[in-house]
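This document opens with one chain alone, in structure tokens, the form predicted on its own.
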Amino acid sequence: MKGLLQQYIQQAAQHIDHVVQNDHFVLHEREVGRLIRVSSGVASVQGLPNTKAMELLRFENGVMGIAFNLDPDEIGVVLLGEDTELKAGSRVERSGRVIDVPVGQALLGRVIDALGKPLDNEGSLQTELRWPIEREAKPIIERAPVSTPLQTGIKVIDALIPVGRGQRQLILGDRQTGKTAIAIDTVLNQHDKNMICIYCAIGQRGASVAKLIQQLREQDALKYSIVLVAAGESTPGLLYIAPYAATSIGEWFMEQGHDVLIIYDDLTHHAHAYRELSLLLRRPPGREAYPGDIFYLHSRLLERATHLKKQYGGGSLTALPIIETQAQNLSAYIPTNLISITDGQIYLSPVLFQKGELPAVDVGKSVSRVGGKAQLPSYLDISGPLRLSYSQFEELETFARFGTRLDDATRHNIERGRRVREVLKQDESTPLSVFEQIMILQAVIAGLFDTVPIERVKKAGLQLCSALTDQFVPLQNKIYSGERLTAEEKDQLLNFARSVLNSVMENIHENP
């Protein structure tokens, strides 16, 4: 019987070795585990000793995870699809390469998740290159000063919270204050700026996203945006891997020598959403229940926005994460971290949005690191001094309140200080040019606004910025170049806008 059963053997040996040679098959070695429990967007599997940290995993039914737990006796993994299919006991192998996305230029003026596949059915992606979403961030040696600024449009930022081409700046507030807001006026003013915007919805309703989206694409702002969603139905892994995949896309066009800016919104939703993986594949949990990594989280992506030295390609990737606080408290375990690792914040108080001063930005709790380095020398000559007469005149205000017979000076400082506040009040989506911001601020500077009722300041800026004409097209090119006006020149523009504003007052007083 032992005799026949070799024999057997021999002969299929036998059969198999004819097969191969005349059929050109090749014989390939696979893993096979197979799944032990699923719960909740985590699974565990077992029988794949080599399977790598961060590596792609396909079960039965086509649904991909990640490795992320590599415990002697099993594998966390983390799904990136639905687990409603999946059953204990199931066939689950090795894919060979860690999680990946595709990048290349096809990707402009696209929407997609945060595995590369479109959601505008407009068509699949034109492009092979894939690169995965955890990289290494540059090394020092290859990055360059932050010093181009970045201009988003907003007067109160541009002039006061400067963001250079390579920065990180936080963007933090309580609940519906504005904070997307002031990301996609920023992305619009990108408009013809040699810039690409990524814009990475991470946790948001998939109604506000489609608004957003419509409304970049009504600005003609989508063809030079991409838009990756991983809306707030979307499992914890896809919200866990979306602002990675988002940075590797963005990385790309760094190195090919593009300046790019990346929107996170919001990095709150992505640490709801690790905490959750976390306590699912039962690491220890630590402050506010978050794991012990938590920190490293946001740091190992956010330290990926830099400026490349030009020998590198030259590119910039600037990051502009928001995080939502909770009854304006900045100390905070999340916003915190954020904090420390940013360079600047930029905070929105809900108090300042109640009273309708929109842009609801708190110039004092902001603050920009990089500051007039991002900036051109044009607004040096008016930061200073507006953020002085802006800080005095909030502390003159608070005192005024206590019914104080105040002097002619303090009153002047006041009034003065209301209409700086009003001027630097602004409607969404409506971003001035650099040279608009400049005239309209040199003007409340120089005491131009004094005489116009409060309640026409923000009108008498608007119509000081439309009568501006061609004649100022060689100073518009100074500035833009970096040159700092001489005093001639900004008599030139101070005497434009007293005439503007005194033609607008006597508007006023024919049409009280």
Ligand code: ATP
Second form
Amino acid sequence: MKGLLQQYIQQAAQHIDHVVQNDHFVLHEREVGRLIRVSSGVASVQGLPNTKAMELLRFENGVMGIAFNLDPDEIGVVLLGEDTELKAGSRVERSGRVIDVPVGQALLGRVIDALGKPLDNEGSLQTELRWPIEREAKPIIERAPVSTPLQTGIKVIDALIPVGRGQRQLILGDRQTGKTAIAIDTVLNQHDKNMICIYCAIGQRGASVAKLIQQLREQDALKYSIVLVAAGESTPGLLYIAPYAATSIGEWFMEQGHDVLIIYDDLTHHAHAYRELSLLLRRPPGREAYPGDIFYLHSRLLERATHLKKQYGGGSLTALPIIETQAQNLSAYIPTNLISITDGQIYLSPVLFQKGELPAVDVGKSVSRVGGKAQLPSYLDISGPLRLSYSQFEELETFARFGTRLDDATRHNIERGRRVREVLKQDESTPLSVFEQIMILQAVIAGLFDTVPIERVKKAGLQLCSALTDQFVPLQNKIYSGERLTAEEKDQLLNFARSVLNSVMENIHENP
Ligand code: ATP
Ligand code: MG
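Can you give me the structure for the form predicted together with adenosine-5'-triphosphate, which would complement the form predicted on its own we have just seen?
Then the entire complex follows, led off by the chain already shown.
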């Protein structure tokens, strides 16, 4: 009997040895802490001394949080979900990893939240790959200069404040001045340009985001876009991670050699969310109650936009961050920070918006520091002189308002300038191709619009575009391939414009 028992024990011991040696049986070491305090999207945790900065922690109800503040005896955690079911004293576990998002081709055409969960009813994302949301910006050695234009399809921007692929161009203005409209028009204009567009909505009303998604879907632009939404009612933690998550998704496409456009709408809400978190975590407040690292918050985000050299894949990531100004104050804290981080800004003025000069771009206060180098040569020939004469015109016009008596040449310049301004007006969702823009702008510079009554100029410009036929396809291709037009070819275009505008004028005379 005793011998049999010993035999059994021996067999059992051998079996356990076998299981352990063959990894059937693994012991998991887990660190478990306790939740001390929770309120307004942040929590304090004790008992996890080995937690690393920015590590994900898992709470009892499945909600995750980011370890933000590491103090010797307490951790300040930013929650990424609802805190309603969390109780003081409940368990908190370390996850050993940092926060990441799904990346890959499967995201195209989808609407997701800041954690990468689908928000449309189109099933789960078919991708295994996940990238951390915070990644290092590309080193200088891998970066190429900005050399290819990114056409927004909006005349005033493409001509006077051009944007290049890989550039960071800020869009700023008071509320309701058409900031989102410019970004969305740019997305609509990319539909046959091999560009992947990511729209990151931060802290906006659900209704406006839904309208925007609908617009993208109707115009068939969703198929090359990704919409990442951190809506206004999300916890500040989700608002905070949204732009970084969107950038990682964009970087994946960039590293596959694609050109990517990413819109952050808007970073004012992002800065507010970060300020809220910092104050709740009792970090010391500085100017306008923002924490000391508010500049780093946005600089490390926008520094990830770049144009890669050919040998590193050749893709690009263009960033269009949007921010809202208060009462046209460009020198507030966040606007000045972003102006200094980006490669230029498009300023939208509420005054112009009220006058109906749409898009309400204030050319004098807008600038593009690198985009001009990326413009197509034939376009550059037109836009260079246009920029100069337009700014001269704006000065002259202010001067002329004082009732000064003007000589003929000045009056003529003012009349010409007014027509340029009319021609630059453009409705929403009507992006124009480069060729159409060149046609109109060349005609107005050559004075072909001088005889058209000012209130008919905008319409005449559109009529000129719709009269364009296939006869210009070779010229068009020449422009797109980066060649300059010869004087003869320019004349050919001008003659065409002249004949169209003459018939427009005849029409006006017949039905005034
Ligand atoms: P918010 O501060 O609320 O985000 P916003 O600055 O993004 O506003 P939009 O929502 O883009 O502004 O535009 C405000 C309004 O102006 C919208 O009703 C839009 O349709 C209109 N609008 C914008 N651009 C144009 C345009 N070029 N032509 C006609 N209407 C326009
Ligand atoms: Mg907006």
